[in-house]
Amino acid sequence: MKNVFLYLLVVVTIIALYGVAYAGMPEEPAGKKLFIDSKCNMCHGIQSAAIETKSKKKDIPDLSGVGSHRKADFLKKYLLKQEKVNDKNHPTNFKGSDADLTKLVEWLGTLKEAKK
């Protein structure tokens, strides 16, 4: 009986420690997850967020400071091909929900260039 109690105590302690460790981990921003899940990193990288591009092209812009140059409402329209950058539409239309698009562009808007 004593061994069963000791075994249960060890199991409960391990579960509790796992829960405490997991709760202390910072949560990834929803926009960052959407960026990756939407495969935006097939063309774009975000060095400041440790996201590498999968593209082999050399002229693909890094989006690390996009929030310093563009507002979320512009980015939303651009991803829906309602706005242009350098007289060009975004190559693909965003396929997610409106709520997901809002989360994505709000996160992109937080990506500011480091002040010098």
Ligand code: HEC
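The term rigid core refers to the most C-alpha atoms you can superpose between the two forms while keeping them within 1.5 Å. Just so you know, these numbers come straight off a predicted model, no measurement behind them. Positions refer to the first chain, counted from 1. Compared with the form predicted in complex with ligand HEC:
- In the core-superposed comparison between the two forms, the C-alpha atom of V10 has shifted by at least 2 angstroms.
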Given for the second form:
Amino acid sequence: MKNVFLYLLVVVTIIALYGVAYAGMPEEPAGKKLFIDSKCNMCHGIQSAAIETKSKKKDIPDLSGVGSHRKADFLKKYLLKQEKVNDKNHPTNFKGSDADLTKLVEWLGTLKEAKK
Ligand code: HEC
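Show the form predicted in complex with ligand HEC, please, because up to now only the form predicted alone has appeared in this conversation.
Below is the whole assembly, all chains and molecules, this chain first.
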């Protein structure tokens, strides 16, 4: 009987330790996941968020510090082609839901500088 109790104690301790390990892991921001899921990284890299671009073109901006010169509201319109940058529309139109676009641009708005 004592052995069963000890066994249970060990199992419970292991489960508790897993819980602590999970809680300690930094969660990926929803916007970052949306950025990848929306295939924005086909063109853009974000060095500060450790996202590599899949594009070989040099004229596509890295978005590491985009939040320091663009507001989330503006980006939302820009990605729906309702606003222009340098007199040009963004090459792609955001296809997902409005709620997802909001999460995405809010995350972009938090990107203030390029981390080295
Ligand atoms: C087909 C390639 C391509 C894809 C896919 C793409 N972009 Fe872009 N994006 C560009 C190019 C090129 C520019 C620069 C346009 C210009 O300066 O006229 C740009 C500009 C931007 C800018 C403005 C940067 C600044 O500093 O003003 C943001 C923000 C942006 N893109 C976000 C996104 C997001 C979010 C996605 C995914 C939903 C995405 N892009 C998908 C090519 C792309």
